[in-house]
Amino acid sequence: MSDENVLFQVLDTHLDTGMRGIPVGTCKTSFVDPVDGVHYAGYPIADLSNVDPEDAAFLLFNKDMPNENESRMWKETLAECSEIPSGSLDIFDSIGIGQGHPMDWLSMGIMSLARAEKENDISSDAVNLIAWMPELMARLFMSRGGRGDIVTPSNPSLGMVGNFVSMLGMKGEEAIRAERILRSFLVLHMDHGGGNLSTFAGKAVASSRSSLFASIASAMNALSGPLHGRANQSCLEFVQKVGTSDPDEVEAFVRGELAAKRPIFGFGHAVLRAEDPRATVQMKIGEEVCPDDPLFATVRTLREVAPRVLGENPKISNPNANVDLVSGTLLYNAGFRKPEYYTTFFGWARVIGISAQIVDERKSRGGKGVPIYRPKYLARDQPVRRL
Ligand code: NMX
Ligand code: MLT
């Protein structure tokens, strides 16, 4: 028998399923339990929720957290470092308004920032990335909305996301709540381990020594999938559509869906196996700041129901909420009404975690960074022939 057909027989339950389960290296950023979920650095996340996105970043980074010192030298840093590069995000005005999805334009937002590169200094990059993302976004969300720049000059003495909300002209009681949302929605979406798919292809595309700007932007390609970190838009499109907090008509609305083959966004999990504690968290934030909102109703009536209705098919490793069945609601309740854009939010955040594991790979081995990526696939199919 060929080492091929050996291969074949030893292995053949972990072929073609994604390499699920597949252990490929090492993480030092976070570990996803299948019960507890995900860690920073150790931290359950349900313990971070409230705690300053940039102390999140900095833990992280540096897998401590910062003692005030230490966080208050972090913010002056991000501070001093936030001002784009002039040119770079002019890309945006020749895509043309509201034309292609959000998650292209912070892909291409990120690629234009390359020529800022540091030679050598792939920490630095992410450090400025970091800095640079605020004014990204609001550049983005303004652009492609057709209003051309920011409304109120970017001002990083507020935070990432008071900076953020301010240069989008927010203010009053909608400014503060939308800052109470995002500042959750980041540290809860910051990293997941080494393994999930944006991540993977942001470190596989950096191995190659390429810059971090092109490696986080693959990386946010990866994470625009519908399966991945779109589900978040998907699922706020799919509880408008149902419509209703009645859980019979809820029920016949998930049973509607999984008959016409489309997924039940917003639950299962490749790793979890029970509720995702982010979606926990979640409810609690929105059982705080909209408990009255349809929206949320009807997001509390799926909690119940669909893992019902999932745990009906064996197949389906885990049927409860994953993170992305409770975020666009309260995106929404936080004043962004439109769900095309939310995935960005999740970028936003993916953008500091991935940054922090390419940057730990780039390190290991004593400086040489880990070798570039390169897993084996068997022939299948493929006799050799002659022409
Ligand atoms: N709705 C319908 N079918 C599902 C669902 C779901 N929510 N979850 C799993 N399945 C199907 C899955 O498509 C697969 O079918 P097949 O064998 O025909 O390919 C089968 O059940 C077994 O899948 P699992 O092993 O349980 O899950 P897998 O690891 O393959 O996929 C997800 C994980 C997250 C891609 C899957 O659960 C899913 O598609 N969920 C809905 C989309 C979603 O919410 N994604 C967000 C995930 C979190 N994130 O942000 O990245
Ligand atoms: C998540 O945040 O749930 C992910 O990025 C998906 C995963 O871990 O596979």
Contents of the next structure:
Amino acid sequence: MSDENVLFQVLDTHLDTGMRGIPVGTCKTSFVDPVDGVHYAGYPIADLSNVDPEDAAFLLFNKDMPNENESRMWKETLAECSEIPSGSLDIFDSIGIGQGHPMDWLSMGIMSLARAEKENDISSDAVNLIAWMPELMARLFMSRGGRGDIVTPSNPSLGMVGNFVSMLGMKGEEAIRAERILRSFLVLHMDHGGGNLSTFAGKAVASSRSSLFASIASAMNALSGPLHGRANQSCLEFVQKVGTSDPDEVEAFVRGELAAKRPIFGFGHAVLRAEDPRATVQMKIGEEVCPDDPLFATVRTLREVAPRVLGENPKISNPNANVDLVSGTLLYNAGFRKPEYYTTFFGWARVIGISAQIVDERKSRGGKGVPIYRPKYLARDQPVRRL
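Let's compare: the form predicted together with nitromethyldethia coenzyme A is above, so bring in the form predicted alone.
Since only the chain itself is given, any partners or molecules it might have are not part of what comes next.
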């Protein structure tokens, strides 16, 4: 028996499973507890939900929360680096209004910034990209909306989220609500261990010593898929489809979807075995900012009904709410009425966490960095043949 046949017999249950659960490296930024959810550098995510996004970013890069002086200096650094390299985002004007998914634009926008890459200084590239993201996001939104230039010039003194909201021209109560929701959204979505697809894809590309911009663009391409980051878009569309908050009607709808073998969006998680703390936090925000919103009322009922119905199936290990159940509804209430844009917010958040992980891996092994990723694939059903 050949060595490869022996490997097949030993590993067959782990092959062609997307490497699920197979350790391939270490992660310093975050980990996911099956009950308590994601932790950033040891801090439970629920404890961080109200911190400034900039401070959460500092935590992921430095593995500790900033003190008052460190926070101020870090925010000043981001503000000083915030000016987009001239002409970088002109690509948005040449694509054509409404052409392609917004995630494609996000990836191309990040790649366009590679013209400003710092030679052999990936940490500076990471800081710069994080500083440029608010304007990149605003330019993406405004260009796709056909309004061309940003209504309001960039003002980094407002903070990452405040600047983005201001550049979109939001004002008054609308701006306050949008900033409240987005600040928490960014913090909750920044990182989630090292093995999710977008993070792994970004780190794998970076292991070839590709630029940070190429690596993060690759991560955004991975995130754009319907099985990954686009789930928050699908979940809002699912909530809209439910169309009621009556418990009996919601239960009938859920059972009907299950009978038709269609997914119940917003529930279940690959690692968690309890309700995602990020969902719990966002439900509290919903009760704070939009308790009477009909869509939020539907979410509230789904959260009560769906776990009970899904729990009837012994094959479902976690029938509880995940982060996507609430996030799309909150973004909709914040004034973002096109669900296809929601994954770009997820991408904005993950730019921070994935960049931190790439920097960690580039500095590992005494500065040599993680070797290029090269998993082994075994040949299957390929007998030697001759013409």
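What we label the rigid core is the largest C-alpha set whose atoms superpose within 1.5 Å from one form to the other. Numbering follows the first chain given and starts at 1. The structure presented is a predicted model; accordingly, all values stated were derived computationally and were not measured.
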_Core-aligned CA displacement of residue 175 at least 2 Å between the two forms_ = no
*Look at residue 137 and decide if its Cα position differs by 2 Å or more between the two forms after superposing on the rigid core.*
no
*Any CA movement of 2 Å or more for residue 252 between the two forms, core superposed?*
yes
